[in-house]
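The data below hold one chain only, encoded as structure tokens and taken in the form predicted on its own.
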Amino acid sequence: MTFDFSGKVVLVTGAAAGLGFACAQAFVTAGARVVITDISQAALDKAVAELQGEGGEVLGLLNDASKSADVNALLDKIVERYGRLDIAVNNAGTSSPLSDFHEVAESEFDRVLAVNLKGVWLCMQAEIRQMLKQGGGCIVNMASATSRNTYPGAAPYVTSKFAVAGLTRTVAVDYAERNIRINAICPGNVATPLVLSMVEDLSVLSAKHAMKRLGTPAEVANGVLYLASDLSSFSTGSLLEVDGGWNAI
């Protein structure tokens, strides 16, 4: 199956690497005009060059999704350049070192929630304001298999992803009659460059899934494209699991 997003303006936050880059790459392949963001200028420049080398129309903008001024300025720049925003993938996120709950510092909790939850909140607000002006749009949030499950020692991260799931479903209902669809994707453990560089024994992660393997970034991106496409036109407030059966066990 191939997707066609020709002429569509797509925003993917946190897209310089990993799942965000895979999503941006998939939208480029499907003909979209893609705006990508990241907090690292060097990483952003590298990603833009690679995507443009594949023939994509790509705009890279430095952005911190946890800051409202940054997010509002981002939307202004997109609208100034393209006049609209059709699809937004709120992917920017961070992880946290595994730690016993009673040892987690308040600053670490604040850091993870600021990016993973507040960042999605702020992006959705700005995106929805624009989508209301133009008559509709589609939002896909990056949740997690841990939006429905747990992971030992990862309380800040799991808390943030449960919250993203709840936020997605609540706001989707609020705007369901205003031609804005809002869904979330829930990946399991995925073989991103970061995961491969951090984890020595991948079998520990693989064992979480019924398929006994890690997912690929492209498999997650396929799910995002489905949620962003007209093939999912009757879906809003859904949490699409792309987790190799993790939450079915």
Ligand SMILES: NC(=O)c1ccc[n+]([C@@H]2O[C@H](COP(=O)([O-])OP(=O)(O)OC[C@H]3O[C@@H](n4cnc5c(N)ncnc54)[C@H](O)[C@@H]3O)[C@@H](O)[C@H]2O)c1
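Show the other one: the form predicted in complex with the named molecule, since we just had the form predicted on its own.
All you get below is the one chain by itself.
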């Protein structure tokens, strides 16, 4: 089964690695013009080269999703280059070492929330300003299975992902009559650099899923492309679980 995003302008934040890269790759395969961002220039260059090697029209921009000046400049650059932004995937995220809640430093709370929550907030604001000007658009936020469920010792991360779910649903309702659809995807665990930095024993993670395995980046990207496509035209404010049954247990 294939998607067709020919001619569409797509932004994926934090796309030099992991799930963001997989989403960018899937959009390239589906014919979109794809803008990817990241905070690492070296990783970004490598990702752009790989995607261009697959025949994609790809623009890589160094950008910190948690900084409003960066995010606003990003939208200016996209509009300058392509004249519009059809689809945005707010994927950039960070993790936190597992720790007892009472030991979590205030600075760690600030760091995680700045990227995972404020970053999505700032990106959505800038994207929606542009989408209103052009008469519509579609946003997919990267939430998590831990947007509805808990994970021991991961209070900053889980807090940020519950908040992304609430933000997605609230803002989706606000713009539902203005031709902007906003949904979130809630992946289970995939062995990306983020997950490998948090957990050593992947079998513990596998056991959390009803399917008793981790997901693949492509399985998450499929869900993102569905939410970004007209196949989901009656969905807004939804949280799509792509989690091997984690939240159904």
